[in-house]
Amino acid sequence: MKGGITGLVFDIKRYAIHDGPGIRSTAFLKGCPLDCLWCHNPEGKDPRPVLSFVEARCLSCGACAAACPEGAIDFSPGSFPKTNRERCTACGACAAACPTGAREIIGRRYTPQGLIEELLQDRPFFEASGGGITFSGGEPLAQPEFLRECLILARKKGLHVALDTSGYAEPRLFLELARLSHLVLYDLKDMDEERHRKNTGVPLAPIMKNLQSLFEEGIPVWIRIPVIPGMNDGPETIRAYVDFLSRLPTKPPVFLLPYHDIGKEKYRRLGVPSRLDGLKPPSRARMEELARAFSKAGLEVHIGG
């Protein structure tokens, strides 16, 4: 194993039941080349640590401003401190000084061994349920060296490993890391090239090419489709999804993930605007209607997960 490799993780979700089979622990790796309008993990986009500020916890004591070595926090008694995000280096001094935890640096650095050892604490739950570890993000492929070593270590420990990915990566690298995974959870965000580029910031064609390679290699795949009202849930788009998936040599299970707005608070904490304010999640009836379109084509379909 190469020495000195570390990775940046922004969250670990334990007892996860929607990130692959069984009970799992999901490690969320920072950094993502996509810029999806509906992203509900904005803290995972930046490959660097970022500052999160929870206003409701703030005592307006000024300790953060006094501790900041960059002078990036403007504080006046009786008001909430304001952070100049351009000057902030996410060094963590303000978070360490805050008495209530209103300030938090999101992004913890791990060695591959350190992360796998932490995740192994949940091994009894994996063994009892047929679960394991899932690597998500952000986009886990954005940290390929770290991810590679984590996958190798996890497999040596006898763990089932799943890779949750957008599929946007260099083909050779993508296949190498997919082969080290027992299961790939593939997020297929749209079927229209122009709209995909507009709403995610990247082209669709390489994503489709990488998806095809998984089936050619016989790597198990679950398809996950985020359902974003008014963007990728129109009849032509749903028909394109169904036509493509039903023609595959091995029909994968399909998981329809309804848009939700729980990420709005995360945007506020990061000091960046949410670009989909006002968009409502699809109703249960609408999700069931979409699910029927997939099941009529002989596809195994699930809502959520």
Contents of the next structure:
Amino acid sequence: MKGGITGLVFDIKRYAIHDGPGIRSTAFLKGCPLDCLWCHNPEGKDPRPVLSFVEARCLSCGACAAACPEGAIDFSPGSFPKTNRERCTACGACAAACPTGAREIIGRRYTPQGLIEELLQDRPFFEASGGGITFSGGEPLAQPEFLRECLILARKKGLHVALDTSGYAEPRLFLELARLSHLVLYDLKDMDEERHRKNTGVPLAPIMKNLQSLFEEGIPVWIRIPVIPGMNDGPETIRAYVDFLSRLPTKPPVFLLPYHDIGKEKYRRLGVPSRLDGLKPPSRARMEELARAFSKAGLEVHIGG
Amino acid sequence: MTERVKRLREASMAAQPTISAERAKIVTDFYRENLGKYPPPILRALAFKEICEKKEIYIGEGELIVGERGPGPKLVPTYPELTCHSLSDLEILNTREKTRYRVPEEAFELYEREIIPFWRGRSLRDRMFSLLPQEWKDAYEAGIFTEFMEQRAPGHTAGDGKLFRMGLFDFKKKIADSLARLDFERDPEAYEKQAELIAMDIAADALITLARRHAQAARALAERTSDPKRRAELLKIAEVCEWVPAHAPRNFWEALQGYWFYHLAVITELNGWDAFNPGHLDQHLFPFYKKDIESGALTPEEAKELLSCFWIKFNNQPAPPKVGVTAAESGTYNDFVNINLGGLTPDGKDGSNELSYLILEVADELHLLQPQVNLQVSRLTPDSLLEAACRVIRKGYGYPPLFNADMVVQELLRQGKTIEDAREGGTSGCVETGAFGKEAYILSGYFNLPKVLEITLNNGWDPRTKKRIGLETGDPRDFESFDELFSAWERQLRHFIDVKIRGNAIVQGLYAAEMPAPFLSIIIDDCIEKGKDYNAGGARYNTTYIQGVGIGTLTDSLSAIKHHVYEWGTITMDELLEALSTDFEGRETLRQLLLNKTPRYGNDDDRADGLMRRAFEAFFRAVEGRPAPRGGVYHINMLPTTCHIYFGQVTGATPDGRLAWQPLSEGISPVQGADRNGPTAVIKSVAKMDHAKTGGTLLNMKFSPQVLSGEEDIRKFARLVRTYFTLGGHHVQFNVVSARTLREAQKNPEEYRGLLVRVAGYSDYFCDLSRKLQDEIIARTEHEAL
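Next up, can you give the form predicted together with the partner chain of this protein, since the form predicted alone came first?
After this comes the whole thing, all chains and molecules, with the earlier chain placed first.
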């Protein structure tokens, strides 16, 4: 028994219907080594808890400033409180004092048992639908010890487990944790080494290698491609995706995830600048056009989820 | 849709509901002449006969199924013997902005000259109010409960398979047998039974007469019609109406027309709640359908056209207009006909068949306000049917609602029905469970659960009507524990249930003695065998329901008190009471704290859900099993229709942070916006209630259309529903429409006239709803998926 492992989870989404088969609950683990321009879960990037502030819900009552032990909140009546994020330790005192829930600490510490227990709340739905649980992030492999314990526990409980990953991890560790999963949802963010590095901050080669090892091991994989207009949706990139995927011995299903700008609001709440302001989500017609390129090559392709 | 159906549908939708004084005139003339000459059942039967003989017969252009309650489509009769509209009532109906009923000048005149002078002080409602005690009136005016039967007769029932296997001659035979068995020597009630049975016989003949008058009219029309095709149709109509409902139907067409005459009879005799309803229509019609298709007498297209014509007939019958409190409870043209599909057969097999799909298709294509159609989902119901229903739900007009057929059976068994009677039962009205064709399951009134808490927090005093209407259970500032508060609430609850039940005895007694329903009694077992009227306890099973409203608001309020006052010490009882008495004036911070930092129902959080169970069980204990004077016992169910709006308007601020006069939570749904963990958490929470102890619960869920966009989404959605039913849920219904669309519709009603949404146990045109109700629907949590 390894005692004392805990993990940081920034969200649990129930009735997740786009994260693997059936009805699922998805746990989002905090921390991610990538730095994707289009990231729609910016609150998941930092491996530590972060403070989120929803201005629209703030009453300007000042309870937060009074509660802050660091003196990190400036407040004058009639205006919104200003948080000095340099001094904020995300201790949560302001969130506890906030009457409206406008201030919230993103990132809750769980033991593996605690997390699995919470995910098990929806077990009847999993069983009726052939669903289960999905670990996502952030990058779930960024908390490998915690993830390992969770995967083992989940399997013991007889749950179907999916791992939603960028594939950017140390190969041995990656394979070990992938083997503990029933299905890997694998993000393939670009096919161009140069651009991949530029837009995500990490190289593509190790990701391709880890993917290869999944195929060799016979671990079921669903490929997920975020479609970011003007970045990875050019004809050459699409051709590269199709060529690569259609040559695989067992062709994995492909999910094209249209870029969306719902993340924008989250950036505001965290006080972090969004880098893709003004980028429009691709149209339905455009997504269908892209999907046709995949299905023509004999690939099973889905739009969304 | 065929051209004929298109035309009939458009005509039905375009017709403005208009008051017809025809029935009022016939009934008033008859009563003036005959009141006091006959025992009540015979008087009622003769009045019904008079209507059947004198009412205008309407056969519309292109119609295949015939018969209207009034002199034409959407011409709505009144029932002055029950409640006599005053001239100002009629004026309100004629001019109100929403759900208007046009009142022609001659109706005003007739009412002024003949109807009102005769019925004032004589109508059942007038006498009812003169008999009800002051304690009842005080609680009623405070908005603790409503009374269903002040303007409408009990009704609340549905038909079973015998309507498709028997004709009225068969029923007459049964009546004659029962008459022959009367024991005038030893049975002190023999003369009453005799009168009741004679009345039933008169009523049966009256309906046969009405059908034959339609046959004659069709023949006369045929003679004047030059189009040979229409002439043949009219002759066919004549032939059908000569055969049914006198005899058992022989084919699909006769089965539909036969039922329609029964329906007309029930809703003409009295204005009973929820009109009437053919029960498991797919099961009842299937043998006729199969036989006609196999013999080549009917094609599936013809069957669909007949069904469509039948469907439109329901839409032609808007609810009889109400006024005052009852209008606020359900301000709608919808009369709550609720046709059941799927479910189980009486011997426990899957009840669905080809017609289940065809009827679903008809309901989808016509998407009319009425009739409602629901799917009874049992463990045997094929996924293909459930998913077909989900595809209709996706379109966003709020139906079909989905019911757990296995739970409905369990509820009925718990109430003491036989297994066969339970399986032939189902759901009528909104979500009410009943043994079709064999039970009078009468809703007696909504009950305002949070208002009882308000009275408790004020030590028996109602701040709005400024009267002491409850018990003095103590000043809550002196309560040392939450349990003390809870038991004070429970004592108040029992007190008001007692008041309600004592009032019900008076109301039910009046109906039993003076307003029997001999026609309805023919077709509900065992009224004939017992020689007893439906309204007097003649049915095989008799249930009186009291419907709890606002369990979400109550739970969150209890949770706020328990946690903030007694466990965490965040606030004192004194502060809370002070804030409530001033409607949180100047205390927005406190209100936000209560709203946002309280464990709330609908999040799969036992701290709140446990309180819901505790309150629910207390309500159950207060009502369950109490005897009703007409026979049978009381049970509870949990549905609001639109009463959560009215109850909200009479309830001050509540400890959950709800402002005064705002809507309560509806059905068993969480408070609007309080559920923040998605649909599975809502389902888990509401399933913690023991649905088997109710006669129906109502859960509303709102999904954004994008959650249901793909086929895979439909499959998962269907699984979500199945899981709710596995967990023991009774019913769920969905609005699949975005808040943005609804706000748009508020701004530009003209462009959204046809937008149907789910309100409570029924759909309604969004633009016909009161602004408050529109806002309430928009405020319901919308489940999204990313």
